[in-house]
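Given next, in C-alpha cells, is a single chain: the form predicted on its own.
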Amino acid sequence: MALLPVEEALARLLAGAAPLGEETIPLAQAGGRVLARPVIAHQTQPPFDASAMDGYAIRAADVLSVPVELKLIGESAAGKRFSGVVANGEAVRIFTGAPVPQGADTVLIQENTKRLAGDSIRVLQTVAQGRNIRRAGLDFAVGDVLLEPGRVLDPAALSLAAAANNAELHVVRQPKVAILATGNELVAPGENPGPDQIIASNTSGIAEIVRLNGGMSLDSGIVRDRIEDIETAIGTAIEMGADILVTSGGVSVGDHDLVHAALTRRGMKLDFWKIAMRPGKPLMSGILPGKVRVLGLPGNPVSSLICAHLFLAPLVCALSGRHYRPDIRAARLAIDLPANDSRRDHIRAEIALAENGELVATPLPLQDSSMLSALARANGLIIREPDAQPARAGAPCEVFMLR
C-alpha cells in the first residue's frame, strides 16, 4: 500500500473540523480562549471628562495672559469629584482620572503654576482651551462592539472586555483531547522503573502542545498491552466527553501494536494509516461513533511530537475556533545533505541568525526518533520533500519554527 502524503493526510485529518460550539463562561476565566460573540460595551469611557494630568482645573479665558493668580477652591480626585462649579478667576486642584469639574474648560499642568500662601495659585503659563483633557467617551461609548468573534482573548482583549463591563463571555468551547499512552514498559513520572521498563514521557508533551492551541488536555494515564484493558480506557475518554482521543503507542505492525485492533472494535472508522514522513510514519487517522476523532501518534517520543506539533496542533485550532499558521522560515543549509528518499524528512536541527540576516540551519548529527534530548535542543525542523536531490552547504532550505 502506498504510504499517504503529508498535505493529504493533514487535508484529510481536517476536514469537516469547526468550532464546537459555545459557551458562557467568568471573564476571569477567558484568557486564551477564543470569542464565539461580539463584546458589546455595557458603560461608556470615560464615562466622564476626566484629567489627563496632575495640575488645576481652570477656565482658559482667565490666562490669556500670564502671570495671572487664581483662586483656588477645591480639589477633584480620582473616585471623588469636586462638585462645585468653576467661576472667573477660580481654579481646582485636579489629578489624573478625576473628573473636570463643571465650568473648568481645560486643565493647567501642575509644573506651570506656583502655589501661593493661603488659597491661590500663579499660573506662569498659557493653556489652551480643551488641553489635557479625556473626554467621555474618548475610548468607548455604550453600545460599541468592541471586539469580534475570532478573536483570541490576549491580555489587551480581557481588559477591554473588564473596563467595557463584561462580567461573562461567549467563547467557543475548549476541546477535550483524552491522551491515552499504552505500553508495557511504561512507568508514570516519579515511579520507580522495573529493569525493562521507562518512563512514560509523550503525555507531557503532548498536552503543552493542547493548551498551547486552545485545547482541554484529558490525561487517560497508562493502559497495559491487553486489547481488552484498552478497550476500556477508550471507553473512559468516550464517556469523559472527549471531542479528540490521541493514543500513544501501539499503532505500529507488531504483535504488541494493539490499538488500532482495540479502536475497530469499538467502532472506528478508520480514515487513514500510515503517512510518507519521518519520523512519524505509523500515524493513525479515524473516526469513533459519536463523532469521536482519532489520532494515534506513534510511541517514540520524537516521533510522537513531532506528529503532534504537524497534525494535533492543527487539528485542535480547528475544533477551538483559532487560525493556525504554522511558522514556517526561509533559511539556508550550513552543511551539506543527502538526497531524500520517498518519504517526507523532518531534520531536528539549530536556526540561527547570521551576520547578513539570513536564517541557518544546522542538523543535529544524531537524529533518532527517540532522542528527546535532541529535540529539545532543537528549536526547528528542516523540510526535506520526498525524493529532494542532494542539497550543498548554502543552498535554501524551509524550516518549521519549533519555538
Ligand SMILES: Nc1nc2c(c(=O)[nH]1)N[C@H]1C(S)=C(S)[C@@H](COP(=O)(O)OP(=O)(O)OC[C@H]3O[C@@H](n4cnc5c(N)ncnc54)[C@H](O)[C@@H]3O)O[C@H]1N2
Contents of the next structure:
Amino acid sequence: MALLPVEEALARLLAGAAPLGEETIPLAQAGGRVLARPVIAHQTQPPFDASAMDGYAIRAADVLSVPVELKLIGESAAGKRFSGVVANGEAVRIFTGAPVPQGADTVLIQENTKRLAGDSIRVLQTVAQGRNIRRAGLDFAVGDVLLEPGRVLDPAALSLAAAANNAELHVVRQPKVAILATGNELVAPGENPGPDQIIASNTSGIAEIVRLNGGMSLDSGIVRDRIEDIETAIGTAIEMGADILVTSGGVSVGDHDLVHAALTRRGMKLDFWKIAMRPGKPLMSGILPGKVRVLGLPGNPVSSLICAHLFLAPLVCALSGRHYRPDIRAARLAIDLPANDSRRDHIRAEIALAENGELVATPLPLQDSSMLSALARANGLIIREPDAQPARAGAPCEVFMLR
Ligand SMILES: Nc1nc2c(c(=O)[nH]1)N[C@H]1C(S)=C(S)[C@@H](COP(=O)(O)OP(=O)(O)OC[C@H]3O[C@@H](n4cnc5c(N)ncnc54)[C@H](O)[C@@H]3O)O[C@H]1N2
Ligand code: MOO
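For comparison with the form predicted on its own, produce the structure of the form predicted together with the named molecule.
First the chain shown before, then all remaining chains and molecules of the complex.
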C-alpha cells in the first residue's frame, strides 16, 4: 500500500485544529501567550505634555536673541509638577518625564544654559518653539486599540499592555500536551539503567518543542509495554485535561508495539498510521473521545523529534492561536546525493554561510535515526522529496532550519 505523503498527513492533522477557548490571566503570566481579544488603552500616554529632556521650561519668544537671562521660579519633576504659570522672562527647572508647566511652550536643554548666582539662568542658544516636549497622547490615547487578537505577547507587547494599564489580559487557552513514553527498556534520566535498559530521552526534547510553540507539556511518565498499563496511562492523560496526547515508541510492527491497540481500546478513531517520511515512517494520528488529539511518535529518538518538529509544532501552534512559520531556506548541496526512494527524506546537515552569501548544506556522515548526537550537531534538515533524482554538489536544495 502506498504510504501517505507528508503534506497530506499534515493537512489531515491540522484539519479543524483551531485556537482553543479564551481565559483571563494576570499580565505577569502572559509572556508568550496569544491575545484572544484586543488590548485597549485605559490610559493616555503621556497623560500630559511632558519634557523629553533635563533643562528649563521656557517661552521660546523670550530667547529669540541670546545671551539672555531668565528668572527661575520653580521646579517640575517627574511625579511632582510645578503648579504655577511661566510668564515672560521666567523659567522653570524641569526634568525628563516631568509635566511642562502652564505658560511654557518649549524645553531648553541644560547644556545650552548657565546657572547664575541667585535664582536665574543665562540662555546661551536660541531654541525652536515646542522643542523637547512630548505632547499628551503622543504614544496612545484612551480607547485606542493597541494590540490585535492573535498577537503573541512578546516583550514590547507586554510593556505596551502594561503602559495602557491592562493588569489582566484575555488570551487563548494554552494547549496541554501530555507526553507518554512507552517501552520496557526505558528509565528516566538520573536513574540507574539495568543491563538491558536505556535512558528515556524523547520526552525532554518533545516537551521543549511544545513550549517553543506555545503549549504546556505534562509529563505522563514512562509506561511498560503492557496494553493495560498503556490504557491506564492514556486515561490519566485524558483526566489531566490533555488537548493533545503524544506517545513515543511502540507504533511499529513488533510484538511489543501496543500503542495502537491500547488507543483503540480507549476509543481512538484512527486518522492515519505510517507515512512516506524518513525518519518517522510509523507516525500515527487519531482522535480520542473528548476531542483529545493523538500523535503517536516513533520511538527512535531522531524520528521522534523530527516528527515533533514537523507535525506537533504546527498542531500546538494551531491550538494556541500562533502562526506556524517554519524556517525553510534555499541552500546548495555540498556533496552529491543519490536518488531518493518513495519517502520524503530529512537529512541531518550542517548549514553554513558561504563567502558568496549562499547557504551550503553538508549532510552528516551518519544518518541513523537513533543518533541524537548527529541531530544535536545538525542545524538543519535537507528536505529530499520522494523519488528525487540524483543531485550533484552545488545543486539547489531546501533546508528546514532547526536552530
Ligand atoms: N519490521 C519492521 N520494523 C521496524 C519498522 C518497520 O517498518 N518494519 N519501522 C522502523 C522504524 S522506521 C522505526 S522509527 C521504529 C519505530 O518503532 P516504534 O515506534 O515501535 O519504537 P520502539 O520499537 O518502541 O523503539 C524504537 C527505538 O527507540 C528507542 N526508544 C523508544 N522510546 C524511547 C524514548 N522515550 N527515549 C529514547 N529512546 C527510545 C527504543 O529503545 C528503540 O531502540 O521501528 C522500526 N522497526
Ligand atoms: O523512519 Mo524510522 O522513523 O527509521 O527511524
